[in-house]
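Encoded as structure tokens, the following chain is the form predicted on its own, with no partner shown.
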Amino acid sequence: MNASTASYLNETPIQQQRISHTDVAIVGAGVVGLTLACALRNSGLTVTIVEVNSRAKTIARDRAYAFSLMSARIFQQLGLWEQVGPYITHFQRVRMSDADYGKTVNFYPTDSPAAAVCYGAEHHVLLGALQGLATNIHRLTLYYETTLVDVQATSTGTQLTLERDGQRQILHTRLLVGADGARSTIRDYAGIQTSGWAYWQSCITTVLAPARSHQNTAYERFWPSGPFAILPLPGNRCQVVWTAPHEEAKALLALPEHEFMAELRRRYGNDMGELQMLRPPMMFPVRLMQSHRYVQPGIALVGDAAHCCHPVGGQGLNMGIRDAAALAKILQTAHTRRESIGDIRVLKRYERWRRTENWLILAMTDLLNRVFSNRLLPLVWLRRTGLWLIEHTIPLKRMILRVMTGFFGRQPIV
């Protein structure tokens, strides 16, 4: 989550601008509020981002994701390929593998609509070029290093009181978004509850250099224990997202370097030679939600505020980016038909698009999870059944793929 100005001429310090006004105020300026605010560039509406961290606190994350090919159509869309393509991954290959079953799933280009299967972006390019664009929205004003105080309803949309520097700001706005993230104060504030579950497993994350190169293929190799990802980066690095059950990943993050790299070579395979890691490994929970509810009157969630997903797949940017795009489409056209941004039933277009495609991505990351995560023998028969019906069946492989990377159901133009 992020806050400043939008363009650094816009900034105005927050003693000299006690009460100010704006149409739509979105909470986080991480890479899914951005994209929104972005996304709205040509609107005719004025957008204000407040972000509690510092501008380069926010690009500073040390941190790759899957980027889906409808993501990388969204950034093209906002006129940021040429600042994002030539400094991301083009897979040319995916391959899915269960255990030390010798018979694998292969994604190539021809399988997907583009010259690549997927990409693998690091965080700061994708928000380097989004701030860099936003610094030219002349209607766009950010406030990094600003605390949310407080949040009040009113009859004509919300009153934030906006803190920086000792200095205090009344800011008041049609419309509020919540793109803060999984602990999102705004998703609190409206009282929108959720419904999921916290994995039995943990994730760990690490970056590699391999001695060979990675060919700039991604891989997804499911353990009993979990998925194993190696998602290929530029400079021959990658970026390894290894999922375990809690006590199994806390004992890994114990052990000394070189027998956290024996455990990972295990699970890595020959195929890239000697690895040397380049990042030391960090663990996080894994867990399921989905909101509720994505709006309320004056109100809408966006990204992880609205909903989280197991890590399998590389889902969860994605699904945020998506949410960000037809938002910003739906905010747009009511805008020009003279609708009130804030109204419910403008508000319900966005919910209705976005949260049934939302929880069919949800639903499939759960099943491939629980259905690989185990050793029960009907299990393991019906899913290495599977991998070779989707690696022979030409129709049922790219409309998995269609899924995976963004093109099925209602797809959104910036």
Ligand SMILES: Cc1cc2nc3c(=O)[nH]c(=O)nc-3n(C[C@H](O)[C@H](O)[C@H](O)COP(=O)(O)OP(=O)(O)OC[C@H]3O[C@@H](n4cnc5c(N)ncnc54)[C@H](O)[C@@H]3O)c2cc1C
Second form
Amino acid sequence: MNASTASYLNETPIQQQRISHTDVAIVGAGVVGLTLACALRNSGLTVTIVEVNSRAKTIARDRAYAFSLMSARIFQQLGLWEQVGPYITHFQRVRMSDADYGKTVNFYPTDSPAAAVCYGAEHHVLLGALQGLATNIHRLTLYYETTLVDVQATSTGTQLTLERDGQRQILHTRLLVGADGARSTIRDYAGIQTSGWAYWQSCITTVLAPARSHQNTAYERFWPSGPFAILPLPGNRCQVVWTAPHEEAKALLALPEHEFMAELRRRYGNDMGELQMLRPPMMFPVRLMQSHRYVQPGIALVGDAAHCCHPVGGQGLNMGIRDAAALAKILQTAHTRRESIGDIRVLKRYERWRRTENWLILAMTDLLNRVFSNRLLPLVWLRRTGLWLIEHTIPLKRMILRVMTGFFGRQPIV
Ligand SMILES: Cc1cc2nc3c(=O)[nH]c(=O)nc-3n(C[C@H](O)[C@H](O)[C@H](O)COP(=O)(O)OP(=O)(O)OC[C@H]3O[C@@H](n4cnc5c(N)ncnc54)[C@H](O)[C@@H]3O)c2cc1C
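Please show me the structure of the same protein in the form predicted together with this ligand, now that we have looked at it in the form predicted on its own.
Okay, now the whole complex, with that chain kicking things off.
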């Protein structure tokens, strides 16, 4: 870390600071960080999670995700399905359409390798289940409300200086994992560069209660200004994920509620009758980012710390969950074979596994957004022909669904 922090630290005699050791230190107790910690439950490795926020604050995030079949399978393998399955929606249909063009593509469970096309899961359900499991893993230590003050490389791994309840503490780790989100401190500390861009769009989210049943149907409507998704949630609620150019998104957010709802209805359609807004709309930046490396000696990145994508298709968290499961598998195997878990040759196995697969998803979400978010006539013709082709070619439809639900490439078992 920077020189002024280092000199300040030198004023605190190291003997007065508590010193502890762990095999794996994970920075960030979001869904991805906790999935990794839980997936290491039988590895024989000691794991410590460092989270800057309180447990209550991390769970309070107001977001619902399209939760893929592969993510669901990983949660089943972790033994979490009883806590999660009944509290999420099991999509019985996903309907894709191009603006108000009448021909749609419909995905049903019969096209899918499971009893649903996808799931709709709220953040608190996923994180609550993981937090419950994590507190029962005896080799796992959780530090909430803990600030990472300093990071130093040592001959055996990394030394973290932490501050909790006004006390400094030293944690030595053989492997440091950055699961600390898009603005990752660990990625910065490691000097790992990224490539990507900010989109011309922002994303608006809100939660609605429709008058009629949502029938567990999800919608992805591509408007020229950006994709507009509706995810069915338990209790006949719907999460809206609406992307629009920055200025338009800002103007929408500034509208009084009845005008905002009128704009929303124009894009939403009438399938579910009257709509009531349950949560005030929020706006998020949208960007694509891929780290040049996911690993270096003694360090690995997972989830948004390693990559971010456009929300179209609901892929970001699902990619992160697969990263976590893959890294856990690699580390467990290495530990069983008595290899060093911080060794770059071990960590490169994880990078080779995940980075190319994630590239494919980043490219696909980018292409979807660019092809549909415009009014160019040749592209309009091309994409509408494409939708017709997908709807009428079952093997193509099934192949697309496999990619979108994570059932492609090497599949992690945790
Ligand atoms: C509007 C919107 C809709 C989305 N919809 C979907 C969807 O439908 N499906 C999907 O798969 N994805 C979706 N995503 C993407 C998804 O939200 C992210 O990919 C996912 O939350 C990343 O999880 P993470 O655990 O890697 O990072 P985060 O959720 O950002 O968690 C990082 C954790 O690290 C902690 N932290 C950060 N810095 C530090 C530090 N220095 N020290 C200690 N702790 C730290 C944070 O407090 C946090 O708890 C959506 C994103 C947006 C914006």
